[in-house]
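Let's start with one chain on its own, the form predicted alone, as structure tokens.
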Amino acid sequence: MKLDSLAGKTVVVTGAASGIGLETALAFAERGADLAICDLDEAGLAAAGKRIEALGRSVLTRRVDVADRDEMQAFADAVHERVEAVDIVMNNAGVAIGGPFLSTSLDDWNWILGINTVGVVHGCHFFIPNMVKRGKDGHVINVSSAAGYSASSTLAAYNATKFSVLGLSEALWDELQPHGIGVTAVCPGIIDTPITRNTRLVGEMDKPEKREEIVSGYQRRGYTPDRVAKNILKAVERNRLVAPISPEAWGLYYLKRFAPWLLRRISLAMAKRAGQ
């Protein structure tokens, strides 16, 4: 899809009030798109919103929890009342979970599925029939993560969501090829965004001193939101189906192809490490 001018397009992302979602949208912006932006930080998406318009600009932003049917829906009508289809939806909003399975509670199972694979269920549920039935192209971006095709005993219910995620978007992809709507899912590395200072953590992991040793190991990464936004739109514009970001991120990409044993080693030494 090409990406040089979307004057007159339309583009949806969900958990745009900070981080990569809020930087892709105003990368979206600064190429003449409009957004309609959803999160549950309802001061992030009001400052969202303000910084989209000073672009010149429409955006509607809504407070949606995106693992809520309803609210989803309300939001996709919301949408619909201003174009007959989106051009561009992107499934961003995500939380995280750090900790071994047997430390998992089911409520912290029901708490990542609902936003990490529901969300992004419901996401392409309520816009992409109406991008099909239009006839013209278009582009879905799902963001998974690295995590979605290496897995850690330390991020076993992330792992499991964001393999989920990568796993639609490749049946998408195949589905969609006929409606001329491509398919991205976005497999980002260690990036520095405020999903380390929220992430949940469980069983050994949940100690202050855990948490800012993550945080302060993904500051020193310094890899930035806005860095995986030119790299979002770069994968659209190829219609990339996989589209691994940062260096870390293609290394264990081309190790989950060619060396999996080297990776499942790897990852045994990362659990060892974080004491698992």
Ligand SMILES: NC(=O)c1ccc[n+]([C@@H]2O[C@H](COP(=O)([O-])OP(=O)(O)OC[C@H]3O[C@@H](n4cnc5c(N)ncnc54)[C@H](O)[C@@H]3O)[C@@H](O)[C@H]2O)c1
Second form
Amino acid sequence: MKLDSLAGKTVVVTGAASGIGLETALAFAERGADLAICDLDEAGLAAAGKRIEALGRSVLTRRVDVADRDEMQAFADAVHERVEAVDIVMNNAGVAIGGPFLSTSLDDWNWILGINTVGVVHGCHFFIPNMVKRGKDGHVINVSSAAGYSASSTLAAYNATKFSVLGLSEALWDELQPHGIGVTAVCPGIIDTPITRNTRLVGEMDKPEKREEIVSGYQRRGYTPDRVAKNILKAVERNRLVAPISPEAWGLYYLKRFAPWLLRRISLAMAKRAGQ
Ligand SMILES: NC(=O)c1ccc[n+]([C@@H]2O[C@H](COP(=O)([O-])OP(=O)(O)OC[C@H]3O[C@@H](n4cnc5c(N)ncnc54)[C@H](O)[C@@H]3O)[C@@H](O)[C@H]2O)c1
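Rather than the form predicted alone that you just supplied, could I have the structure of the form predicted in complex with the named molecule?
Now the full complex is given, and it begins with the chain already shown.
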């Protein structure tokens, strides 16, 4: 999909109050798109809305829990009152759990599956049919992760959700191709965003010093979400199905493809280092 000028186009971004969602919404606005954004964080959402308006674009902001079917339906209805169909839908809202399967409760599973997997299904379910019916080009961006193709015992539940997003995106890529709609699964590596503060740590990882270690590790890595946004736009322009973002995400991608046994050994060694 050409992104030189998005004047007159509408882009939906979930989880746009912070991090990768916020920066990508701003990048689309800079190219001329109007936005419809949602998040749980109302203050962050209002601030994001102001920044988009300051770029001269119109924006619909709404507090929505992506895991909630009725709230997502109402959000989509509000968007479709303004436009027949959106041009780009970006299912980005996400959360993380750090820790192994044996320390993950069923409540933890419901929480993360509801947001990271069902939330993406909701975004696809409520926005894609109108795009197909309209019959013009469009694009679906689903935010997975490098953890969507490389698993580690310290991210058991997160891996399950991000693998599911990648799998759904691959299936959708085939299904939507005849309709002229592209699909990209975005797979970032280690990106310095507030997700590190909001991640649920479970089991042995649930310690303040572990949290600080993670936060400072991500800060030291220093890969910022505005760089992710730029790469997302490039991937959409090229209709790239899987878009690893940052050098470590590319490294893991090639290891998974060409030396999966080596990737397993590295994961095991890292889990040992993390004390599991
Ligand atoms: N930061 C990383 O290192 C990294 C790496 C790979 C993938 N990702 C993925 O990128 C996406 C964005 O994460 P981020 O790093 O920008 O984190 P972030 O915490 O900065 O942003 C996530 C946003 O999603 C919102 N959100 C959470 N639950 C929600 C819900 N139920 N309904 C609506 N909104 C909700 C949060 O309020 C927040 O504004 C996530 O899907 C995450 O898994 C992040």
